[in-house]
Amino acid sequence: MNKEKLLKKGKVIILATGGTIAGVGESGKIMGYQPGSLSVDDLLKEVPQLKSVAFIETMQICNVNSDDITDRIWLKLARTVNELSKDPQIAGFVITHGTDTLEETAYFLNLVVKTKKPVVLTGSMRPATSISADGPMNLYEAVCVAISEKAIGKGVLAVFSDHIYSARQVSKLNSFSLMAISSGEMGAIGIVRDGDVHFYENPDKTHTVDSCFMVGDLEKLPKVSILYFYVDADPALLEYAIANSKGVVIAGAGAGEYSLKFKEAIEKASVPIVISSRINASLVPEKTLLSERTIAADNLPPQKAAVLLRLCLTMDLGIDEIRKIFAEY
């Protein structure tokens, strides 16, 4: 398909950050590779079929293991998408990303990008040099979603192994399976088959253009610590986190529960404390909170609750206003 016809379909910008999808190791092996070794243009060479899907432009934001993603990279990604989305020729965006923290980046962008155009994250569980690497198909399907009019207005999405997930619900639920990226009991909101995009659900929580969060002038995000509760968990660690953070998230047991010693430390705290759960499929409603000065994370896992709290702390909000945001976002 020639350039003119592709441009009529729309332009997709691929923003690369590294990860396993750009990983290189011993030929045929799955383990022992170096993430973030290939450039975004190297990735495109493995998916020649994209030439018939959309007009592609690329940008290498960084090339790192996703465990080394930082708030500054998040802010760079958000500003890049927000600026480029003003171009009427651009139909959507694909972000290649390591799977370890893909869910956090996706949720952050879901809260701060100001466009209805599709923003789609993808990655892989196998490095590019392994047998049956999953990166090329995931990248192909992500571009198909990014160019699809059906994806407009659905917020930031993640595409993995033929499935489409909302940024708020997507998580990494396995450390080795090709189906590691999922939404658990919440399920996918759509699927991709032979490049055809099918949606069956719409994300209901507030996102993107309707979000109250603005990051245009931010250089960094406030520090938030996550504390994991377990039998005999030392409350001194919680006290340290409270003293050295702008906010704290507790990964509680069950529906966000913790010991009396933890509660004593919480009652003395002067920073916002959000209660999440250490259980994958969890719900922490306000009615179950053990302290009136805490905030319920609803069904957000600790790492996503921390993302939302960090953004709340960029604004001059009272605890009741933060509670309302956690209920709506």
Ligand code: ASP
Contents of the next structure:
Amino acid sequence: MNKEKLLKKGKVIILATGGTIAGVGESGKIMGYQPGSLSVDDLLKEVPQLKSVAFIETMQICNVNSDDITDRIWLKLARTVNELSKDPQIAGFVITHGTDTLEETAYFLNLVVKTKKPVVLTGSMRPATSISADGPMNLYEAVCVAISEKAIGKGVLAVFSDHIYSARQVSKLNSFSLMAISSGEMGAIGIVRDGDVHFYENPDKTHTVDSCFMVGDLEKLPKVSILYFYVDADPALLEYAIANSKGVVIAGAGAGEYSLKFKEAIEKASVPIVISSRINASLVPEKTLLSERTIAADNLPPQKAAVLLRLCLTMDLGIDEIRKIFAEY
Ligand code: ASP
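Okay, that is the form predicted on its own; can I get the form predicted together with aspartic acid (ASP) now?
The next block holds the full complex; its first chain is the one shown before.
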């Protein structure tokens, strides 16, 4: 297809950050590879079919294992999307990312990008050099969603193995399966097959253009620590986290519970404390909180509650305002 025709379909920008989708290892094998090895242009060579889907431009933001993603990379991604989305030729964005922390990047962007244009994260569970690598199909399907008018206004999305997930609900729920990235019991909001995009749900929580959060001239995000509760968990670690962070998230047991020793440390804390759960499919409602000075994470897992708390701490908010945000975002 010629350039004019493709540009009529729309331009999709692929922002690459690394991960297993860009991983290289022993030919055919699925373990023992180096993530973040191939460039975004190498990835594209494996999906020549994209040449008839959209006009594609690429940008290598970084090339790392997603466990090395930082707040600075998040801010760079958000600023890039915010700036480029003003270009009327650009229909949408795809971000390639390692699966380990993809959910945190997706949720962060969902809270700070100021565009209704589709922003779609994808990655893979198998490195590019394995048998039946899943990266090329995931990348193809992510571009098909990014160019789809149906995806406009749905907030940041993730596309894996034919399923479309909302940024708020998506998580890595398995360490090896091709279906590792999903939304658990909340399910996918859409399906993509052979380039056809189907949506069945709309994310209800506040996101993108309606979100109060801005990246502005932030150079970094406030430090928030996550503390995991378990039998005999040492409250001294919690006290240390409180003294050395601007906010703390506790991964409590059950519906966000913890010991009386933890409670003593929480009652003395001078920073906001959000209560989430160490259980995957969990809900921590206000009503079950053990201390009045804490904030309920709703159904956000600890790592996503930390993203939202970090953003709350960039603004001058009282505890009741932070509570309201946790109920709405
Ligand atoms: N460790 C890899 C990463 O998150 C795993 C993956 O991409 O699947 O970068």
